[in-house]
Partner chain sequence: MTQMRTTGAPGRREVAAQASTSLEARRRALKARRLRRGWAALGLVVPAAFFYVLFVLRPLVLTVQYSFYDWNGVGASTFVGAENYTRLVEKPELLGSIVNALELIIYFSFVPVILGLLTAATIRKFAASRLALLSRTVLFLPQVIPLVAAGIMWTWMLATDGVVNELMRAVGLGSVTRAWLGDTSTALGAVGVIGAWVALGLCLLLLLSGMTKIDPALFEAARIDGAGAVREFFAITLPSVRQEIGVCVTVTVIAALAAFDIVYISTQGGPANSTLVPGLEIYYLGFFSREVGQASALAVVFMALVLAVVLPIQRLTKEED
Amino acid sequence: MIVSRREAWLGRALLVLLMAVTVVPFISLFVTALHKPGTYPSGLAWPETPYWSNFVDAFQAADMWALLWSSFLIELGVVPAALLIATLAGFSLGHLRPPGHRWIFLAFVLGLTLPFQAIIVPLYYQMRDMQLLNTRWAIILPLLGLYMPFAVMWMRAHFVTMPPDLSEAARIDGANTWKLFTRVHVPLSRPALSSLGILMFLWTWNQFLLAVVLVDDPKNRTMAGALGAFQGQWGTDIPLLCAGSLLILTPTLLVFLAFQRQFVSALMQGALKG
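Could you put down the structure of only this chain, in the form predicted on its own?
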């Protein structure tokens, strides 16, 4: 496809603009985190004396070692289970297509329209009646339900695009439904599974509302719940809050950078098939 010089420059300008919109908030966080604790910096002015110790103080103030372990346990309870359930449901709706599969799929679509904030109050009372408040299960179980509509639609979209000839050939060779699923479709679903796993890892790691509302003990929260440690009775320590935010963001950035090829591969695979 031939692109004119004007269109090329316009595309580059838009990319630079989008990059600036994305990078500037991180620069603002980093610069603010280097100011003196207890101050209220404004703008992007570099401090005369950078307080690099703010990152150590923020790490200790939020007890992030305990939060790292808690976040790991929550991730371990959410991501594998959500991937398993979504893969099974997506395979059923996208490939097996049982009677009524269209209505089931419609129910998942309607689940995407449900505002998360609208169910936080009834969810609180439900967790209280189940005696799960102030435990990690109060975060794990709701997240599994909240992720299902998107995760099932994601995996269904993958299985719908799979060639039916593969299944027919496996059936001729004597494969039953379970072998067809485990030995044919799941190995071919690795890009979709890896990208979905990355998304759910990031969403779970950054979960703040559930952690604050349903769990009182900071050591049972996610890493994002550590932000409450920098808010006192009379105010908020802005530099320490920014330093803590950067520390919380760092693992998610490392995970995305480590698996960005798989993520892009899954997106490109869906784009080519669609």
Given for the second form:
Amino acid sequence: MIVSRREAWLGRALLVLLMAVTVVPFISLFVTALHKPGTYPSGLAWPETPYWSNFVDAFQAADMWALLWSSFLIELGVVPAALLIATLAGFSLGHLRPPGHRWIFLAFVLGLTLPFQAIIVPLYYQMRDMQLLNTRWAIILPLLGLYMPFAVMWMRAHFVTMPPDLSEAARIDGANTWKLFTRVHVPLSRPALSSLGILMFLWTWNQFLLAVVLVDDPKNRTMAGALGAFQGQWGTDIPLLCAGSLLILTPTLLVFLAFQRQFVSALMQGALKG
Amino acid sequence: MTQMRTTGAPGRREVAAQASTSLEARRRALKARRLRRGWAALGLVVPAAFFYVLFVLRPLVLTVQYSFYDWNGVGASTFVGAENYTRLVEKPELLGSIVNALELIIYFSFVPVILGLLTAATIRKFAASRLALLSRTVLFLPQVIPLVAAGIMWTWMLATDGVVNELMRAVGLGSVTRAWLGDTSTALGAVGVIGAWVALGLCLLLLLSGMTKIDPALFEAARIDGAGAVREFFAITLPSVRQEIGVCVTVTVIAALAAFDIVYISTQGGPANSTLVPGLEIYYLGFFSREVGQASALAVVFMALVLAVVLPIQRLTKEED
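Alternative state: the form predicted in complex with its partner chain, after the form predicted on its own:
The next block holds the full complex; its first chain is the one shown before.
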């Protein structure tokens, strides 16, 4: 058993090394954020006098409250609506299976690997014609469409596994389609819905391209889009940039740490289905 | 039937006639209900289809249409046939962006999958330990933060005075230190490191969860038969996680081909177009040099490229199921 003990130690060392590689960029960002503004600190050196005020300055420079409010509004516009319409479609295509359901599903699957950049140019002109450029709607509405291939596939996969007997029984008890959906199937879909909700929350929060192209004002953008603007503005003041980046990161990190179990399982399932 | 029973005691002929009409009526009613339900069911798809058609399929069709025109986005457009496509081959930066995207697959996909496989195979035995559970949280961090943030962090890590160069100086490799993202020979690889850092955690944990599903008796049998760690890996571990490998490769290859956020933040495609990728070039062409037609032609080729690379991977992993 000496061999396997050596393997176990090797494994532990490998795991610790990988975790260190994952964490070091965060630490480097944090340490750098504490240096004197306008300086070029080096690597991982702890500053002689930590400038905690950098965080306050960055908070004001980034206008954090406005950014949080904007991201919150975008999330509110995207996630509940996307969940609702994807669940309706998934329920129909996966459980009720109306005539032509295969073809409709195929049309949705078509968009599964589509990179956002491929349609960003016409999307810009479409938003211009709808006079929605520079508004949060320019991010919310396209995201509702862009999430549909994945979201419909996800919800359909859930509803395909629901036994038809369940619906038959509900029908005999006098439920119409709407009641069947709201009273029987939605309550049973809670795990699938919450995983999908977490994924869409994360993707919306981190959405960069749409925010940069369709919305000029950082205060109407997503968090990631705002971070891009912050980098453009403070890119030369390294400590302040690091402080700002950390501040903009913090909400995601807090949400992740609070719901890590759900996040991890959602991310794993998301990859498996995607 | 209930109706018949309530009508008292009719003659035999009457019963037969009534039964046939009520059966016919019932069938018709059933058909009508099924049709009604079918339409109702289709109605439930309408909201999803509306957004999908308006914000995905319509722009998709327009991309193809724009690709045959010369248009600056403001004035009149002129039909130029396939000219935008032929120019893709002639302009070195356009073709180069596609080559760069393919090269990024090595860093974004191969590196994290292979490293993830080796690590997962080594730590499989203590996958339930506290250390391994902690790693689930830590290694997912890059998946959770915006790619923009990953770009900012690593731009600083890879800078002249960054951690990477500091570590190299500390181990006596001071002569090779440089501004990794600013050197044409290393910039693409440096961007690749960022992508690998993002993808490693997800790949490792997916592969690990695949490996913990393998029957331990298989490993014991192999050990009794005298197999070493290497034989064990190739004979048992690797074939058992084929599906997970397929998932990891698909996800990371799409991320490599569609790379945008990281490149935009860390190098903007430079130096000298050495990190230019199709997504970024479409953005530049469409919104800075205002060559909408050229941007669209690149977008069409870009989509075809993604499908050409991803579909075979999908098929490969499906067939082997």
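Under this definition, the rigid core comprises the largest set of C-alpha atoms superposing within 1.5 Å between the forms. Residue numbers count along the first chain shown, from 1. Being a predicted model, the structure only gives us computed values, none of them experimental.
Exercise. By the 2 angstroms cut-off, has the C-alpha of Leu209 moved between these two forms once the rigid core is superposed?
Worked result: No, Leu209 moves less than 2 Å.
Exercise. Core-aligned, is the CA shift for Ala66 between these two forms 2 angstroms or more?
Worked result: No, the C-alpha moves less than 2 Å.
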